[in-house]
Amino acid sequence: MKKIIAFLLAAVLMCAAFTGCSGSDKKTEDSGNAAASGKTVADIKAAGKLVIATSPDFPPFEELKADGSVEGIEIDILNMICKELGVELEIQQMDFESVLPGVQAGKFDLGVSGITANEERKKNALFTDPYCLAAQAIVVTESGSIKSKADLKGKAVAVQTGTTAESFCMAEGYKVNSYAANSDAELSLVNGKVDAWVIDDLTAAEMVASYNESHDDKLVILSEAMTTEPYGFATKLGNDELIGEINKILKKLLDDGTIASVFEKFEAPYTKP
């Protein structure tokens, strides 16, 4: 009798164990499916806003104005995207190196700041189709000895932390000084701490022009670029449906010349991807 009772108890415990495992597996599966589905357009519309993370020290793409507002090429494009989606644009400001980690953690819907959509970043974030092509420019002092990319061998260059300029220059073996803001990188060149400053070409053109207006020791942009790369907007892996819809809007804006006109508004040269 005791053996029968023991057998029955063992059977009940085994059933409970299997049931518990099935429930746990089901929860894990559901959780995985929820994560895979990602944030959708319906989620954005329900919230009534598209939240972006940006570092507004990157004119003409993003620039912080005296009144605290942010304007620029990407802001105009994103406002157009929001209009198509029927939502408002919410801007969260931070250092560039915090933009992609914040997006990857799902804290923001999109990361924008002239972000290069390269293969390394695509491992941890999902990108829209590119909306323009940009180059990494080499900025030097007019009175300095650097006249070409070849002259930079063994020299020190200033870059913004977390940018492709930083990773590229490190990979090429340059002595790299990294700064949180491009304004600090520019200052390090002016003060002679580095021999060159590597930055996206459109931003270089605007910042160099602004500097040269009020200084005698001019800065110049070398005709030879460091590298060429595509710009896109980043989001968390799994947000495929959202990016798919944004890509449709971007294609429309590219095809009808709207994005080209935004660059023209900011007096910036445009290279269509």
Given for the second form:
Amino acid sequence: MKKIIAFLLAAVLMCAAFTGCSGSDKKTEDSGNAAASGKTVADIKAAGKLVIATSPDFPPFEELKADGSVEGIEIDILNMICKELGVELEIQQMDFESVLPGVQAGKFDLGVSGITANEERKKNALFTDPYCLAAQAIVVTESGSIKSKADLKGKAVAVQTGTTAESFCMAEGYKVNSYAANSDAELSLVNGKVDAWVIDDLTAAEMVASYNESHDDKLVILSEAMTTEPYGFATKLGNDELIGEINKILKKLLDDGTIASVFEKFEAPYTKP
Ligand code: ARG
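Starting from the form predicted on its own shown above, please give the structure in the form predicted in complex with arginine (ARG).
And the full complex, kicking off with our chain again.
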């Protein structure tokens, strides 16, 4: 009897060991997928999906819904692009600061994250033609002391890490507090840790409106237009074929007014580049 129990125990242990092995094999396979880079349009069609990376904390461009899905202007535009290509859209969520390094490393097909296509970034990533223009905005509390950009001199501002807001505020010489998530940058203003929060104007409008709906100490956006931010989608340098194909689709959507109507659907003002 003892022998049978010992045998059964050994069998159970061996099973566990094998299951463990197959588990770790799977992990290696998964991380291998991330190496796919610079895919051609034919590769994407063969895979049946376009894989995009986004930081869904940027309404109305990309926003995480309660059911875990991502919605927004850019998601609508990408769904249209995918329809034209005849592929499915696959969305990978990450912090904004990981999107452009991932694009450079070819970890996904396209970075779609309200990304400003500026000259600095064009050295390391390939951008589509811009599809809209935005600007940086200053958000403050109504009860606070900052009433104009001039009052911000030497003051502390919150921004999202890796954004053009961050580089703009550093160049202006503000004390910059960077947060991985936009909502945390907003929170630091609300909690009085900083004097202002700098963020792209359309997202500022959306987030401020939803904050003000449920709070008494209102947030306000200062009406000082700063910077011009042309938004585009980014891919790995050298992937001109994919960008060329997407540019063709984008041009059609821009020319026939589809892009403008997507902004209208999300009740956002549209500035054509
Ligand atoms: N337009 C700015 C930039 O490119 C901010 C983008 C932030 N996007 C986001 N999904 N959180 O740096």
